[in-house]
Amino acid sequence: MMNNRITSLFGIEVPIIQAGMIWASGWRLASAVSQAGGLGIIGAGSMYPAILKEHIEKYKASTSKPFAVNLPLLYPDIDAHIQTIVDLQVPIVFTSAGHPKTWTAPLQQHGIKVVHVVSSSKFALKAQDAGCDAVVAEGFEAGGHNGREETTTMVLIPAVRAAVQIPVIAAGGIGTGAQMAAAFCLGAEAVQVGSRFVATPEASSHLAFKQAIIAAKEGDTMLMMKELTPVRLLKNKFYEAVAAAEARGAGKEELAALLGRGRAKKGMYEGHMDEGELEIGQVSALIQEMKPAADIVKELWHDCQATLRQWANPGWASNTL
């Protein structure tokens, strides 16, 4: 156990936060990662109002640990979210894609903790400003939708952590317990992770794309349509259709028209793998099987605990030169 201000604001055991991914995160694999020790999330941006209300229900009943839901904040049913949320008394919220002042304080009034994920310092100081709790500063690595400014994990947790008083929890590109090691010097109090969360069997996702994560090299996933909503896709035959378009100059109309409805869960939900939209981080180059949400939350705080002791021994850096 750790006892840090992330881990006593959600009431868990480890600083281990498992990401509110479209098309994987239901109540199955917030429930794994809860009941391991850390704070599962469902992922709300995949699902109708009355989906919602179906995972949180089903979380409910199978564990009684702390939980989180994802809300992107530009999502069209959101009034219907929110009151789902408040009725079923979910405890924590991780807000994303909008501005934070818009729900920050109406979920606080109903003793909802409110955490915004944020791309910049300058986003992270309107988190805070609008009251946050904490954020999530999410570098350029990570899969799904993504800041436009490109800034790596490894400058973005320093500059947040000294943009902001409140607590920082790491994300993008994070998936061993070395990576949070990292995360936890540059200022993090926990980590927030996705892609390694995807190759599990609790994840919702079609196991023709968990096997693809698995399968995935370094240079495999790139940020994509920047004119549209920048987005980190695996490579496949969408991916080639998108990188044409964007070569000859394609505008967000284009884009759009591209994109179309429904390609993330053709991809990663339905399994066709070559015209679906397969959103993944860079960290995916480093997952090489699928294991149980469970055993990746022992791992990465075991790994974790065992990186930091080793860089407090004084005899570290001469032993690895």
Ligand code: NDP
The other form holds:
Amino acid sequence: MMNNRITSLFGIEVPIIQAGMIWASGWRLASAVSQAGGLGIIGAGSMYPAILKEHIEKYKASTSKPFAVNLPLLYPDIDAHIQTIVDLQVPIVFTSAGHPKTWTAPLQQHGIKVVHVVSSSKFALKAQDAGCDAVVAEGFEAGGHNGREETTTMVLIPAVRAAVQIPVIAAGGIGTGAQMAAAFCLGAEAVQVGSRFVATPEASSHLAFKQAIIAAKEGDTMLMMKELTPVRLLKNKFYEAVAAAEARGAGKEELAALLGRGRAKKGMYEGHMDEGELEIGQVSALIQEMKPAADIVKELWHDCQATLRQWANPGWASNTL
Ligand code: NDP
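Just the form predicted on its own so far, so send over the form predicted in complex with this ligand.
The next block holds the full complex; its first chain is the one shown before.
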């Protein structure tokens, strides 16, 4: 149990938020995380409106714990998702990849808490000006969509903390309790964890993708396609094609043609490990095993507290938990 601005805002027990991830975070994962005391998020980016509705309904049938929906603002059918969110009384929405001004107030008018994901202090200020209840500051290490400026979590969190008054949730490269403790030291009031929760039985991603995450080592992910939409992905045959195209100076159109449609689904959901787009964070290098989501929540919180205690006590230099 912990009490701070984020746990009170969401009505959760531990300051651990599971990231909304396309093709990974449906109702099962979100429900497992929320039932363990954190905040589960349904990732709406890869869901048609009827699918999102089904996931929210299944989530609600599984638990009465708080949850959120992640809505990438560049979603093609955004009005339909907004309607579903309002109709089904989703309590919290995490918006990303777009301007927070458009949807924050309309959602809040329905009593919905709105959090926006940013990759710089400049965007954090925009989120605050738009009236967001909190921001997720997501650093360079993060998987999937990312900022162009390559600001790491280590630099981004204190910068955003200094720039805004609303609570800051740290994201990007966080998958262990020690990293979580570090995020608190940098000024965060909660962490958002993505990659670690993909390597769980509850994530809807393909087993081959989960196994590739466990096998991944340092240097196996790269931030690509800055000309189009910057995205961190796992190296595979598709990555090689993108790297070759970028090396010869490919522009937006060529990259868009190379990416095509539905490549993320092909990789992360259907398990085409060569041709698919495999979005995952740098922290995959630290993920060693598949674990139920509830065990991850418990482990992170236990190790975070143990780390903070260790560094608060005399003899802190001994480096043993
Ligand atoms: P593509 O255009 O390549 O493909 C669209 C995919 O989304 C298809 O696989 C399609 O499924 C599915 N889909 C779900 N709802 C719709 C809809 N209303 N209209 C069309 N397609 C839909 O896009 P991506 O796969 O790259 O991205 C999809 C979404 O996810 C975008 O909104 C994007 O912003 C978001 N995204 C978010 C990321 C993040 O880090 N938060 C990372 C990457 C993407 P089907 O094949 O069954 O038709």
